[in-house]
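Below, in C-alpha cells: the form predicted on its own, a single chain.
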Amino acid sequence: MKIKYLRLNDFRNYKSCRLAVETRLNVFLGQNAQGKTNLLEALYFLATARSPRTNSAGDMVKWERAEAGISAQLEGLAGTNEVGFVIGKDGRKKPYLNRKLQRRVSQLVGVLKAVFFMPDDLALIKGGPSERRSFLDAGLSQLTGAYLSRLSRYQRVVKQRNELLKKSTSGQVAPDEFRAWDEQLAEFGSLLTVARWQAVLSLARHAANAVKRISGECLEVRYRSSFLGELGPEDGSRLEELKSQAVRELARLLPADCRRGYTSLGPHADDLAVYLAGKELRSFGSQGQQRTAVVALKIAMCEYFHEVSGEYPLLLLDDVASELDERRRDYLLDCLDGGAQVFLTATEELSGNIRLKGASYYSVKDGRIEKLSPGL
C-alpha cells in the first residue's frame, strides 16, 4: 500500500497543502512546531479516522476556520483509491470515498493502512491497560470491518449495562433485566477476545524475534484477560466455550457489579502482559528496555497487517531519531528496507543521522513543504 499524494486544507498549521509522493521512503526535516506531526496525524486520521493527539476532531482544523479537509489517493491491492474527509469545527467528521460522501465514519476505516510511531507511545508499556488495548483495538479495526462494528456495538452494551447498574443501586432495576444485556456482552465480548488473543499470537511471535536481535533477550507477549486470566498459545481449547461461561460469570458477579456502579468483566477490562526475561516490563524494566519493547509492537504490528492483509501499512515515524538510541534507531531502520512505505520526521539537527538510501527529502517549515534537492 502506497500513497500518491496527499492533500490538506486549513488542516492544523496547514493552510493549503499537496504533497506528491514518490518513493517509499519519505523524511521531513524541520524544527518543532513547523507541521512534521501534523503531516503524520492527517495520515494517520484518513486510516483510523481517530487522532492520536486529541480526542476532538475539531482541534485540527486551523484556527479562526470553520472546516478543515484531508484527502489522499492511495494504491493497494484493491487498486486506486481516493479517501478523505471534511471535518467541522464542531468536530463532526464527513468521510468520502473516491469524492463520494460516505454514509458512515467506519466504512472509511482500514481503507488506508497506518501503523504510528510517536515519542509518547513509551506509554504503551509504562502507561495503563487501556493505553495496550487501544493498540490493539486500532490496528484490528483497520484489518476487519468486521472488529470495527462488533467493538462498536460492545461498547455501547457495556455503557448500558453500566447506565442500569447504577440505577440498581437505589433499586429501579430487578436482576432479570440484566439478562438480555448479559446475552449481548457474552456474544460480542467473545469475539473480540478470540480475535485479539489470536492476533497477540502473532504480535508475540514478531516482537520477540525483533527484541532478540536488538538486544539478545528474550520477548514474551500474552493476552491477560479478566475472565480467563494469561492466555498464550496453548490456550485456544480454553475459549471454545466463552460465550456461555461469560453469562453465568456475569449473573454471578452481578452483586458485585452493582455495587461498584460498572461492568467488571469483559474485554474493556483486558489487558496486554509483557515480560523481559520473566519479568513483567512495565513494573521491573528499564527505560531503554521499555523502548526497545515499543519498538519491537511497532515493528510486530506492521508484520500482522503483511500476514492478514497481505500489503504493509504505512509506517509514521514521528521524531525517532531523537527519541531512540543508536542501536534501536538503527535497527528501526534497518527494517525499512521491507515493503512499508515511510513517513519519517526529524529536526534538522539530527537529519544527518539519519541517511536512507533512495529516500526523498522534504523541509516543512510554517506549515509549508517543500522538497530538498537528493544531495542535500
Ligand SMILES: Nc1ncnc2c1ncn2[C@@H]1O[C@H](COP(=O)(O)OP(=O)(O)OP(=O)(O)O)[C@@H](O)[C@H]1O
The other form holds:
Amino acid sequence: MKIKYLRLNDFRNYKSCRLAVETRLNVFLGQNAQGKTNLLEALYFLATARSPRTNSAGDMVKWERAEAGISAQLEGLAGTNEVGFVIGKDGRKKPYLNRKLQRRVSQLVGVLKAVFFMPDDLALIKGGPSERRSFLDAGLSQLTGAYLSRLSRYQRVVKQRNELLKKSTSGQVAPDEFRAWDEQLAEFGSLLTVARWQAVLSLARHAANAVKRISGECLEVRYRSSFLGELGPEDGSRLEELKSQAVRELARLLPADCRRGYTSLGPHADDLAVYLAGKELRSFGSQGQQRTAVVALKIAMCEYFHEVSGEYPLLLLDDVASELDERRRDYLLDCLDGGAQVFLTATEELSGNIRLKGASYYSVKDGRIEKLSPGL
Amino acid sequence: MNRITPALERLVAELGKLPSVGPKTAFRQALYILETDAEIADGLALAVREARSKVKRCKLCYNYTEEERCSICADQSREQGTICVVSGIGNLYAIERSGEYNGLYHVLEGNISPLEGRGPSNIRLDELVSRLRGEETVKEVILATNPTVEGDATAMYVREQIKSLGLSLKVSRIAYGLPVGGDIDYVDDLTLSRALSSRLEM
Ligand SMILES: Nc1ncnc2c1ncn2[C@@H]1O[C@H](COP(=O)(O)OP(=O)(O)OP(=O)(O)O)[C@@H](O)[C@H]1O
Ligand SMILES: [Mg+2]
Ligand SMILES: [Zn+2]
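The structure above corresponds to the form predicted on its own; please provide the structure of the form predicted together with the named molecule.
First the chain shown before, then all remaining chains and molecules of the complex.
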C-alpha cells in the first residue's frame, strides 16, 4: 500500500502542509527540531489512531490552535481511499473515511497500515513486558478489526474484575459475581492469546531469518501465555477447550487475586520471550545484539503484514542512521527492496549514510517540506 | 459580571442539569421559556410536576405506570409465560416499538458494574428472582441486556441465578445481530463475528 498525498493542518509545528508523494522511497532531511519525527507521527496516527510518543492526542494540536486536521490518500489492494482525523485540543478524535465522518475511531484503524521504527525502540527488548505486548497489539489491531474490539472489551473486563477484587477484601462480594466476569475474561482472553500466539509463530520465523542474515546468530522468539502456558500447533482450533482451561485457572487463582487486588493472569500479563543463541536477550545480550533483534522484529512485522493482508505496510523509519551501525543499517536498507513504501528521516550530517536508488529527497525546515531536486 | 437576573440564572442552571444539554442550549431554552406564551411555560411546569407525582414503577415489572400495574402487565392478551429482562426502561420501549414481542418484562436498574459501584444487589435482581419463584406460569426468560461488557456480565449472572433456582425454565439471550438495511462492509468486525456465531438455521 502506498500514500499518494498527505495533508497536515495545525499539526505539531506544521501550519499547513501538502505533500504529493510520488515514489516508494522517501527521505526527509533536516536539522534537529524541524518536524521530521512529527511527520512520521502523523502518518502513524492515521494508521493506528495513536501517537507513538504521547497518550494525550491533544498534544499534537499546534500550540494556540483549537484543532489539528490530518489526512492521506492511499492506494492499495482495497483501492483508493482517503483517511483523515480531526483532533481537538481536548484529545477528541473525529475519524473520516473518504471525507465521511465515521461513528467509531476503530473503523479507521488499519485502513492505512504502518510499522514505525524509532530510536526508542530498544525498549522492545530492554523494557518491560508491556512494550512487547504493545508491539504485538499495534500490529494485530491494524490487521483485524475484531482484534482491536476484543482487546478493548477485554481491557474493560479486566478493569471491572480488578475493581471487584479490591471490593472483595472488605468482604461484600458474592463469589458467583466473579464468574460473570471470568467467563468473558476467558473468552476474549483466549481469543487474544491465540491471535498473538499465531502472529508470533510467523514473526519468529521472519525475525530469525533476518538475524541470521545480519549477524549469523540464532534468534528465537516465543509467546509466553500466563494462563495457557506454551501453546502447540493444534491449539488454534481448540478455542473452547482453551477457554475452559482459562476459566479454571482464573478460579484457581481467585484467592490470590483477591489478596493482591488485581487479576494476575491473562493477555495483559503475557510476554514475548526473545532468546539469542539460547540465552535470554534482555538479560544477556549486548547493546548491538539487542539492536539487531529490534531491527529484525520490525522487519518481521512488515513481512507478517504482507503475509496476512497481501501487501506491505508503510515503513516509517525515524532517525535510523544515528541509531544503527553500518551493517545493520545496510541490512535494513536492503530489506527495503522488498516493496514497502518507506518514509525515512535523517539529520543532514548523517544523510551521506543513506543512499537509496530511486528515492525522493525532501528538506524539512521549521514545519515546511520542500522537495529537493534530484542530485542533491 | 452579573448580567442576567438570579431567577433566569437559576433556570439556566436547572436546565443545564438535563442530559445532553450544554450551557448554550440551556440558555437558549431558558430564553424560550421566558419569551413564549404563558400557557406553554405553565404547561411545561405543570407537566414536570404531574409526571413526578403520578408516574411510578409497576409493582411487577418496574415499567412506568400511573396505576398499580403497568399496561403491559395488565394486558391479559400478552403471553404470561415469557419474561424479557432489559437493562433499563429505554430498552423496553425500543423492544415495544419493534412490535415483535408479546410477552412480559422485567426492568433492571442498569447493569452490574463494579467501576460504577453497582453490584447484583443494586439492580433489582432479587425482585426478578422472587417473581420467578412465585409465578409458576413463567416458562421462558429472555435476557435482552445491552451487548456491552457490562450487559453481558449481567446476563451471565442472571442466567446463573435462575439456573440455581432449579426451576424448569428456558433461559435465552437475544441473538447478536447485524443492523438491518446496513451494508455488511460497514459493520465492525466484532459485530460481524458475533452475528456469525449466533447465526440461525434457515
Ligand atoms: N503541539 C505543538 N505545536 C507546535 N510545535 C510543536 C508541537 N509539538 C512539538 N512541536 C515542535 O516540533 C519540533 C520538534 O519536531 P520533531 O520532533 O519532528 O523534530 P525532528 O525534526 O524530528 O528533530 P530531531 O532531529 O531532533 O529528532 C520542536 O521544535 C517542537 O517545539
Ligand atoms: Mg526526530
Ligand atoms: Zn408491569
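If you're wondering where the values come from, they're calculated on a predicted model, not measured in any experiment. Rigid core here is just the name for the largest C-alpha set that superposes within 1.5 Å across the two forms. Positions refer to the first chain, counted from 1.
With the core held fixed, the Cα of K93 is displaced between the two forms by less than 2 Å. Once the rigid core is used as the reference frame, the Cα position of E240 differs between the two forms by 2 Å or more.
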